[in-house]
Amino acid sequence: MWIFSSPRIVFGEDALNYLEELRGRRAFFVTDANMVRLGFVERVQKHLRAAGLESAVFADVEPEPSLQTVRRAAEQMAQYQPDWVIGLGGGSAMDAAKAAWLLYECPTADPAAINPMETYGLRQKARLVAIPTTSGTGSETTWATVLTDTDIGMKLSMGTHELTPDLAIVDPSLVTSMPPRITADTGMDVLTHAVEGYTSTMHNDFSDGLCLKATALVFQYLPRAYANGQDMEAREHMHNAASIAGLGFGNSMAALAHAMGHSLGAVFHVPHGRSVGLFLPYVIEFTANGGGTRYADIAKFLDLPAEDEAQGAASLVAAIRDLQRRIDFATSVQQLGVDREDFEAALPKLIANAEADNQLFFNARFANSEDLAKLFMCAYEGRSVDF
């Protein structure tokens, strides 16, 4: 048995106006300082005031949010007693909002051990609105949260269906100011979600079509959004693609590129989309070498050569690397500026982190410690995977 989870999604031009339909007394923002500085918090507050809601703001979320930050947000939330929690920003803000909301509802919970086997009894105090200001993580449509344990230098990928937001506001006007570098990073995050969601061992009929559609949208619109941030057609389709891919992989699973990306990001502080997107073609090559994969399906959907699975996988890898070049995206860890000596010294930690990441187990071909060591080095040097 599997459960398909989805929030109510309001998307397109003027989607923010829907906030005026909310009913309640208080809203609590979980966001970052940039959202305040850029005026995004005030834009949302304007609609909340029209709905008769007052609000308070926690704006201390950092990139790759820590357990400590989540606990501080939950403490302030408990003092304010909101009936709406609003995660505003990129994936970091939305993930922090989810975890802080869970602690607000269930103060005895351990945020480092959130899992789908527990019952937390959420929505007794508040409901959750997710408003993305980047087109990447899809956190607005998933039940996952990724936090960082700074004490051990490791990302924790967790979740429970109860964390699915009640409402996702997908308004393209919030992403027009994204700089090209963030557009590229978040766009590759979307692609990795879609490809891994379609090819993970938990793929299913409900998620497949979403993942294929999101994949096609990225190839068509990411180069345009990267080249011209004011291209509203491209921005809107990429913003939709992020949420669609979130629904797709959130109702199947991600896989090995995420396990490796989480590991690299925690050790070398590489942004999430940049790290998982970098590993994606290497993971496709590794997985396809083991046979029994679904990459030819994706290649056919994109009108790429795919006479058989091997050709389809190779075509897909070539298309991804061409896309990466078009958006000036790093294709090796070395290109990120990571020193080789530092990378090799960190290799045991990188492998251990990846092995502890639950996404590892949903890859169609399992990677053991030896495989991971080789894969990390291939990705560092930019070598194709031949094993």
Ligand code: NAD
The other form holds:
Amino acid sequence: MWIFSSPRIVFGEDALNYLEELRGRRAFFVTDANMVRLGFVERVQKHLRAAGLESAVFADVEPEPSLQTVRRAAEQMAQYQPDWVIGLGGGSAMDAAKAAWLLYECPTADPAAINPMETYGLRQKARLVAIPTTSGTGSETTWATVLTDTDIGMKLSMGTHELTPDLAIVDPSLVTSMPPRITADTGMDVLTHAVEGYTSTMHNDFSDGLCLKATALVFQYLPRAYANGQDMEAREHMHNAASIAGLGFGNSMAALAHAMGHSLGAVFHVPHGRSVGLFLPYVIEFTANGGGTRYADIAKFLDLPAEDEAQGAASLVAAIRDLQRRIDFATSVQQLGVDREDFEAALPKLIANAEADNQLFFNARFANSEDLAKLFMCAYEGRSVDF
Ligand code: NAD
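Please give the corresponding structure for the form predicted together with nicotinamide-adenine-dinucleotide, as opposed to the form predicted alone shown earlier.
Next comes the full complex, and the chain you just saw is listed first.
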């Protein structure tokens, strides 16, 4: 048995207006300072006021949010007693909102151990609206939350189906302010979700089509959104692609590029999309070298040469490299400015982090410690994977 989870999704121009349909008394925002500065909190509050809701704002979420931040947000939420929680921002704000909401509903829970085996009994006090302002993580449609334990320098990917937001508002007017670098990083996150969601061992009939569609949308629209942030057609399709990829991988699983990306991100403070997107082509080569995979399906869907699995995987890697070039995306860890000595010294920690990440186990070819060491070094130097 497997469950397909999805929020109600309101998308397209003026999607924010749907907030006026909410019924309740008070809403609590979990967001970051940029959302206040950009006027997004005020825009959302205007719609909430029209629905008769008052609100309070926690705007202290940092990129790659920590357990400590989540605890602080939950304390303020408990004082305010909202019946709606609003996660407004990129994946960091939405994930922090999910975890803080869980603590508000279930104060005895350990946020570092949120897992699908436990029942938390959410929605006794409040429901969750997720409003993405990056086109990347898909957190608005997933049951996942990724937090960082800053004490041990490790990212924790956790989740429970109960955390799937009740409502996702996917309004493209919120993403035109994204600078090109964030557009590129978050766009590569979408592609990594879509490709890994399609090829992970948990792929299924319900998620496949979503992953393929999201992949095609990224190839078509990410270079345009990167080149011109005011290209509304490209922005809207990328925003949709992020939520679609979220539904795709959220209802299958992500895999090795995520395990490696989370590991690098926590140790060297690399933004999520930049690190998972960097590892994606290396992981495809490694996995395809192990035999049967599903990369040729993706290549065929993109009209790339794919006579057999090997050619399909090679075509897909070449297309990803070309996309990365068009959006000025780092293709090796060295290019990120990480010093070789520091990287080599951190290698045991990088491997241990990746091995502790549950997404490692959903890759179509298992990577043991030795494989991980070699993969990290290939990605550091920008060398193709030949094993
Ligand atoms: P982010 O939320 O960390 O935001 C990055 C920066 O962009 C922040 O400074 C933010 O203020 C700024 N920003 C956001 N929207 C903007 C806009 N419209 N205009 C200008 N600036 C804007 O970045 P992200 O990539 O969206 O999220 C990354 C986090 O999400 C990581 O912690 C990652 O692990 C997590 N994640 C979660 C899931 C999930 O399913 N829950 C999936 C993938 C990643």
